[in-house]
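The data below hold one chain only, encoded as structure tokens and taken in the form predicted on its own.
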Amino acid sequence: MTDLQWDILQKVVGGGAVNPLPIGFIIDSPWLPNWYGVKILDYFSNDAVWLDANLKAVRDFPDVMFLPGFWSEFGMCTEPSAFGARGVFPADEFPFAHKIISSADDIDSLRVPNPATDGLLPFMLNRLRLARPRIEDAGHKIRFAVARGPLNIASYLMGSTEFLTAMMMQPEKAQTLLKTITSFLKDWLGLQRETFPSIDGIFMLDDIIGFLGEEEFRTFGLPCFKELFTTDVSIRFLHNDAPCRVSAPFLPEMNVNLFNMGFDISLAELKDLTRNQVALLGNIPPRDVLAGTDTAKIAGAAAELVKSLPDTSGIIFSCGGGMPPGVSSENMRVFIDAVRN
């Protein structure tokens, strides 16, 4: 992101109303490598290719935030490979990572990784590390230590079935996992600041909690994020595009101050669960919209967001999760037209 953006994201975040209105949207590996026109292995695998796909998503929308904006990563498989995680990485589809869990009494013997040293994060440090000149000389700066959240970590390391089992059928070996991987993750947002003096955003994902009761939340997630959110940085970033009414009413007391929900509710009735403390990232549907052929639904979609906002404070519009695969250029400019007119 350039100053002048990052001035812009902070005073939304602040609850500041700005014009014209802004807009950003989440970009990583499931929307970059294809449309760049190369393969998903490619773009990881080639650190050229990776930085020449993001220069051109920044340089193509000037006037777009792109969060977090140069996101160094080898999708689902990145923080699982530093517990030990298989990575599947097939030539043009989405990588994942085999589980290490098989039963509980696993969890006992789980040990915190070092992500100075562990799976494919020194690879992911150091393509930033050689990238950075020509990302400072495009105007831009990393902002944003990113990771996958602690409940997402854990559905990976153990599969999701048998971590929400946990949680029910043996809740302490649960809170052990998570604390485990708590403890990695303050390691590696701090690794990356430590890095990067640049840094002043921690952006995390995670769509587990968006399948938790409150009473599950409290007890598994709320911690975990506040513990991980309370920091000193300008901009706390959640993503989870599941549902969300359960745990949004907590978004403050996680410290967290930005929101990247799914589509499934409005940003009105959002505005109201956060009381208004939380800035918004959201949120037409980003598949069968956003990605689709039809661009006059696109620019209706786009014009009924902001009408539907009596006060737009606060709000970056965008799609509902990160921008899906198949999104063109132009559905991209149909968007940003349709909500800066």
Given for the second form:
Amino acid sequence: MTDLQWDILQKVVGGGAVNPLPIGFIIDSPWLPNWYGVKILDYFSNDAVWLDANLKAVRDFPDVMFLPGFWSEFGMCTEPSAFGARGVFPADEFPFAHKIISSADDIDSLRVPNPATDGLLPFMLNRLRLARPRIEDAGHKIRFAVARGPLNIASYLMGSTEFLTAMMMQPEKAQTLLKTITSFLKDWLGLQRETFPSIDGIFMLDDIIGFLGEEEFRTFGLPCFKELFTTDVSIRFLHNDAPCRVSAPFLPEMNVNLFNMGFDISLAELKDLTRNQVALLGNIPPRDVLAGTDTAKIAGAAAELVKSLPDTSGIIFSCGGGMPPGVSSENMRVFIDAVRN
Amino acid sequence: MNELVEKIGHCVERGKINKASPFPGNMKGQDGADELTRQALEAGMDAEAILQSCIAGMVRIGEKFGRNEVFVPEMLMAAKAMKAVTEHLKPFFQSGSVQAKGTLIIGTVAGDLHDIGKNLVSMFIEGNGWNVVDLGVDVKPEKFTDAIRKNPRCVVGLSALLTTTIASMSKTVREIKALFPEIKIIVGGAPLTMEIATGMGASGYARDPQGAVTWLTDIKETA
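Having seen the form predicted on its own, please provide the structure of the form predicted in complex with the partner chain.
And the full complex, kicking off with our chain again.
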């Protein structure tokens, strides 16, 4: 993000009104390789391709905030790889990680990985380090330390059904696992900040939050997120595009000040649930509308979204969740024009 | 209904698997679905009546889920309690004294390792008296078509959690329909809507396990 975009983001998160209306999208490997016209494996394995794709996005859409911006990642394999999870990278499909915990008894032997050396994390960090001069030459800076959230990582390491079942049947084991992951995440986010002093934001993605009831969220989720988001950065950004009506009222307590949600909840309802204390990034349907073929539908949804909000402060106009595969430049422009006009 | 049989249904609804299970907290130390089913069968109670009581328990928890009164972990526990019951009822299914309503072949599509949705749906459907063939996660289209060949009168359920695997789901639907145009396919998962499901050629879409049960019941009644 440029300095100007970062200022705008901070103003929005501070509750200020911005003119023209701010537009932002979470972009990463589900969208960028296809949009840029390269194979997913090339995007992951060739640093120059990764950088050029990201630079093209920021150059083609200079008025759009891309978050986190220049996200160096290896899909769902990124953090699990540090724990030793086997990543599978098909040539032009999305990668995934195999679980490493076959029973709750394995949890006690799990060690906190070293993010400087373990799994794909050194590659992720080094890619950013090498790209930094060109990113800065383009007028951008690395602004966010990024990681998938603790519940999400736990579900990758153990399997989501097994992890959620462990919460109910062996709660102390589930807590131990979450403590290990949280400790790792603190180190990992800390290392990113240490490496890039321009970082002034934390971005975490965790949709397992959406599967929990209030009691489970209070017990298992809230303490980890509070610990991870209690840090001296300006932007504390959470993505959860699974259901969020249970967890949204806790966002202020989690110290989250920017939230990207699923498309099945209105911004007005979320403003209410968060007592207007959290800036929101959303919320037109990503696949049915933004990635669709009907541009009139995109323009209509964007205009309707703006109209639905008597007060647009604290809002960044976007889709629910991250940018989905298949959104064309034309669709993006239609959305931008509709919001701005 | 007999009190013991009713209690089994209650255990299923509350997710009380067995005596050792600490969940739910207020039933700690009590007999669960496992022990009560064994006692009921030993006392000569009707397997079909036990199954119906459990199905009623599954319907109640499914409805609560639909109203956001319970969440995925409670649903998983209910399904596990149901599983404990069906383990005892298996011999009755095999002997034919309890008839399966049909066969569902289910799996999470290729490229997606998420199993919550698939497991919940499969456990609920099994709990509702269907025979379920669970192909697991990251299932390639050929594995579905092989399973259909072995179960020609089946219904197929496809699950995905990742937005990125919708394309894989569409491909699976296409490949199944190309070989077995009459096979009914129901799809579900967080990134899906009815519109997307219809667009990819699926016969049905359900947003939750209870919806899948209702859809299966409807197609069975209209068949």
